[in-house]
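Single chain ahead, by itself, as structure tokens, in the form predicted on its own.
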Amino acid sequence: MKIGITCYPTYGGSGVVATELGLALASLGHAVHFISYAIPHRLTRFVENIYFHEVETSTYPLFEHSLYDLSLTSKMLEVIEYEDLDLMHVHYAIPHAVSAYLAKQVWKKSGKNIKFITTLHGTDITLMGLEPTFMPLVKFSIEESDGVTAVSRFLKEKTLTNFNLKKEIEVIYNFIDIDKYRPVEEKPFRKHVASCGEKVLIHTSNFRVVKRVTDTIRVLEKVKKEIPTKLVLVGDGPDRSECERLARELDLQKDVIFLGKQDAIEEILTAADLFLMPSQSESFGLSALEAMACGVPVISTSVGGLPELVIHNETGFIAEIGDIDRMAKYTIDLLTNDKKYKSFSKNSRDRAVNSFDKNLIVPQYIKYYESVLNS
């Protein structure tokens, strides 16, 4: 099968999932053509059956802003024609599904057809998609997609409700490479950040307000009163400066380690004792799954798709948004009970292996591709 994949090439979850899916499909012998404005950040080496097509935006003086969506449509058409694609798979509705729809309509004029599938990842539905200026376009692009998938049951229901749709949406969960993300004995990074044997909490995100990263620092403040602990924050974004300010205000600047954006995230995760995810909105929680695969229990909020991933009192704990006291209590409970911690750690790894292994999820995408192509 020849598949065109369009995604954002950045560190966000939608780009990560799209890239990992492309890599998995390529390893199975499918030809995968990535179409985006930059090479996805997880495509760090040559991989057989993977091709990249860069979208170049016009700099004509008449246009005050770049016409990325139209440039993307043109590049899609070019790849569809010259690479003889069987299917387009776009991740994130705006503007990718709209561009795919335009490409399909233009291609139809030549008497040929191309089907496209849209995967919804979260903020394209719960945030951007609800903007009054975008809402009609997002609804239209979903309705006109030949197939639609969502990364959680929560996101499927949210989409159907928010846009008053009767569209069939297939739930296909995010997945993990359990051989790449796994517990290890040697943890050199842990010795670096916790040289005196402190416990290590970790959080990774794009540091947007919706992630509530400052809550992780307030949790640390309470936990440190009972247990020597360090907090490692991975990522970057608009809220980082506020987090740095808060750490200094609480006199925790030596205990909060800001790593910025990192590629070798699995090496960092294996050094952690617990993963904190205090988000106020989360359609799935891919970074939490990565931690669980490394045997790291998760303490999260009860929002969105997180309860579909984190099993309360088994692979971690779930608290209400902003309930710092309860998150700190759960953290102390796990870090001071070795038997309970080992059980939660094993349960986390087992859940990742038994429910979210790429060898279980990728075949679901292939089956869905075939059903759309044959419909």
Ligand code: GMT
The other form holds:
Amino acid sequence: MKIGITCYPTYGGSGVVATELGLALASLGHAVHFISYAIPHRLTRFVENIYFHEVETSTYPLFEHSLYDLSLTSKMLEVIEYEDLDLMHVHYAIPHAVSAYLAKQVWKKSGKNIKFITTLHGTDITLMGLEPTFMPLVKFSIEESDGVTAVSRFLKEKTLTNFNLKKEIEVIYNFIDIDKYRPVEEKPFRKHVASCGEKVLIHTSNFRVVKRVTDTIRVLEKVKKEIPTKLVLVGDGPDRSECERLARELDLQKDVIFLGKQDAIEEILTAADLFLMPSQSESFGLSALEAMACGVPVISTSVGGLPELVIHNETGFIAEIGDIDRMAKYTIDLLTNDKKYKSFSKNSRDRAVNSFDKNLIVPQYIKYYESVLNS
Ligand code: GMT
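Form predicted in complex with this ligand, following the form predicted on its own:
Below is the entire complex, every chain and molecule, led by the chain shown above.
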């Protein structure tokens, strides 16, 4: 198959999923054409069967704002025609699904057809898509997609109810490379952040408000009263300064280690004891899955698709949004009970392997592509 993939190329989970899917498809012999404004950050080297088509935006002085959606549509059309694509797969509804719809209509004028699949990831449905200005367009682009997938059952249900839709939506969970993300005996990174006898909590995100990163620092404050512990925060974004301020205010500046954006996240994850995900909205929680695959149990909130990933009292614990006391209690419980910790760690790894392995999920996408193409 020749597949065009459009995604946000930056650090977000939707771009990671799209890129890993493209890489997996390419390794199976499919030609994968990424169409975006920058090369996805995980495509750092030449890979056979992967091609990148950069969307250039026009800078004509009359256009006060960039016409990205139209430039993307034009680039899609160019790639559909000259690379003879069989299918387009867009990740995140706005504006990608709208651009794909437009490209499809223009292509139709020349008597040809191209189908497109939209994968819904999260805030395209739960936040941005609900803005009154976007809502009709998001609904329309979902209705007009030849196939729609959602990364959790939660997101499927939210899409159907939020937009009052009757559309068939296929749930295809996010996936993980279980060979790259795996538990290891040697943990060289650990000595950089914690001394012997200290425990390590970790959180990775883009530090947006929905991630409630400050809650991780408040959890640390409580845990530290019982157990010597460090908190490693990986990533960057709007809430980073507020987190640094809170760490100083609570006199935890030496115990909270800000690493900024990191590429080899698996090495850092394997050095941690517990992963904290206190989000107020999360359609799936890819970074929690990365931790679980490394054998790191997760303490999360009960929002969105998280309960489809984290099994309470088995692979970690689930608490209500903002319930710092409970999250701290769960953390202390796991960090002070070695037998329980080991079984949670094993359960986390097993869950990643048995339910979210790349080799289980990528074939589901291929099967879905085939069914859409044949429908
Ligand atoms: O929807 C977003 O906020 C952006 C998106 C991203 O690009 O990071 O995140 C969503 O997609 C991820 C990959 O499918 C999911 O793991 C995240 O849970 C989801 N984020 C939210 O729902 C807040």
